[in-house]
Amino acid sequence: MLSKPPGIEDIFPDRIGRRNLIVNAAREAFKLYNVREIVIPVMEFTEVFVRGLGNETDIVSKEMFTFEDRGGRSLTLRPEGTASVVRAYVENGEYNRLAMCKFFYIGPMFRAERPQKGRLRQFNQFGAEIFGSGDPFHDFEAIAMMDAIAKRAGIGDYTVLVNSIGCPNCRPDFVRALTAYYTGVKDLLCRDCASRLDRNPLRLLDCKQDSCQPLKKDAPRTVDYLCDECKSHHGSVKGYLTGGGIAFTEDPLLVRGLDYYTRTTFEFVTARLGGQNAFAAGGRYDNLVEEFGGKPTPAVGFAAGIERMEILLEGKEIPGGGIDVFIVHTGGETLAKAVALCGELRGAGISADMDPGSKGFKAQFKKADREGAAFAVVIGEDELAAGTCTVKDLKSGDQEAVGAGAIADFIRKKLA
């Protein structure tokens, strides 16, 4: 028996119902802020993902699926969504000559990492990037614009960490008072830590083994080095969410994993995923553009993990997952009848499924209840010789005979 690889996984229809749920709330919600949909590679040139994200990056260093293609170029699998929509604003002239743009993105991303609950090898985002405004308006619309996300998906437990990590004006302060703090406790820290300390020093603050967790309690606080051009961006994004209604929290030891951010950080954290506790997180990155070879442009965006929602909403019951009608007969001329009226239901919009198969009543309607229909049609004998059908609620059993003309009108109706 063939297998899949792991950390991939198949995705049945008892799960898809959740993960519609997720999805269309993300796309109703990029329509209201008014962004719209960009479809990026699955691959790219591996240079897009080292360039964007940094050769001392987790991800670049250990976790990217690379290999070379028949003429002997380097290419990935792409690990995020940045990157890609970056470098396709970049090459398409076409957008990046419009003072503002908003993107939104849906699809699989790939990673070499150990598979666990909530982090797979092939796993799937929704990401939004905001390029053409330096204000900070845009850094509390993209949080806005998660939060709204979760709440039309079902998700309320969760937390909205706020963090800036400064520019690179003020940023090179830091890291050195960051840098002399952990060199002092460089004993303690974690091999990978210990690795960091000389190459990425901020990833110290990222870091979730349980052996650095306590050394972070000490540690200097982005907060307190920023310039004042930084300090005022930040206060206005904390204004601006307190003014929209948006509970958060400041973390000054927030940072996130990847190169590219400036200024605002934010995740959203619930205790209910464990250690790898955020299921969103975003930030600015004003530099990115410029460094992929565009004009210098201002940008802001975030992404979310679509597992990693679905584990948020388990246990929740989506409605709608089952179909509207299933037809019930008798075979031979009712048999006939119900593929006609199948056809003419899925005609009118009505979902609806049959078994052709001369099964008794009980067993069809068995696979009605599996099927989740809200309605089964009955077409036996009794009803042919009357020209009519027998619709039963299978929610409340109330059943009433229709004339066979007037189906899709009664479900559409009942439905509605």
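Just so you know, these numbers come straight off a predicted model, no measurement behind them. Take the two forms, find the largest set of C-alpha atoms that superpose within 1.5 Å, and that set is the rigid core. Numbering follows the first chain given and starts at 1. First, how it differs from the form predicted in complex with the RNA.
- With the core held fixed between these two forms, Val402 has its Cα displaced by at least 2 Å.
- Superposition of the core reveals a Cα shift of less than 2 Å for Ala83 between these two forms.
- The two forms, fitted on the rigid core, differ between these two forms by 2 Å or more at the CA of Gly387.
Next block: the form predicted in complex with the RNA, after the form predicted on its own:
There are no partners or other molecules in what follows, just the one chain.
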């Protein structure tokens, strides 16, 4: 039997209701926040991600699906959305000359990781990017937007973590202090942290090893090293959040794995995702547009994992999914009538289905029930003779005869 590659899944109808709930919540919120959809390519020249995310990041150095096209150019299946949106924005003269643009995207991302709970090789994200403003209001807006989406989707018990990792002016000071501190306690570090010290010192703060936890207590804090501008920016973001009624927790240990972030970083975390704890995250990236060859343009954005949000919605009743009408017949001439009625109802905007095979009433009603039909419409010998149909409300069990020509209207009224 043929099978799918590891970490890639088929999503059958039973999961679609839950996904739509999430995606619709996102679309509604984006509309409310005046954020417009952009469809970005599923693959880019590899350079887009190398330049965008940073050569040293894990994503770029070992998690990308990269291959050569027929012309020998290196292409990569997108591991995230921001780099593509920035590339598209910079490349498109019509949009990048506007003072401000807000975009959102929805679609699959690809990372060659070992799959586990909440972590797939092909997974879906939606995300938003706000270009053209360095104002802390927009940092707030990004967080508030994601918060609104989570709430609309019905996700509870999560925490919003917020931090500032400074800018190119003040971050080097912090990294220097951090490196100095951890070099001093080098012997106490776990294996992974020893390599982080060289590779990516910021991530030392993110270590989950028990033995490394005590070391964090005295480690330098990002917020203590911020320059005046970053400090005031950070303060304003927090002020907006408090004013906007968004509960958040300051987390000086929050650093992100991508190189492009500046100043604000944030994560939406929960304890219900196993080894993974974030279902959405983002931050400010004021230098990326310029990095991509655009004019200096501050920006802020976030991305959310749809499958992770799905996990948080598990066990929740998702309404809907049933059809309006299932048509029951006895074959022969009644089958012809049933087919005609089925087409008529569908044409009238009423969802309808039937089984053309010759089955007993019982089997057909069973099927109507399983399909979640609101009504069963019976066309049998009796109805044929009388020129009527029997309409049964499957919830109440009530049924009544309705003239054959008036079914669509009758159903429509009942559904309203």
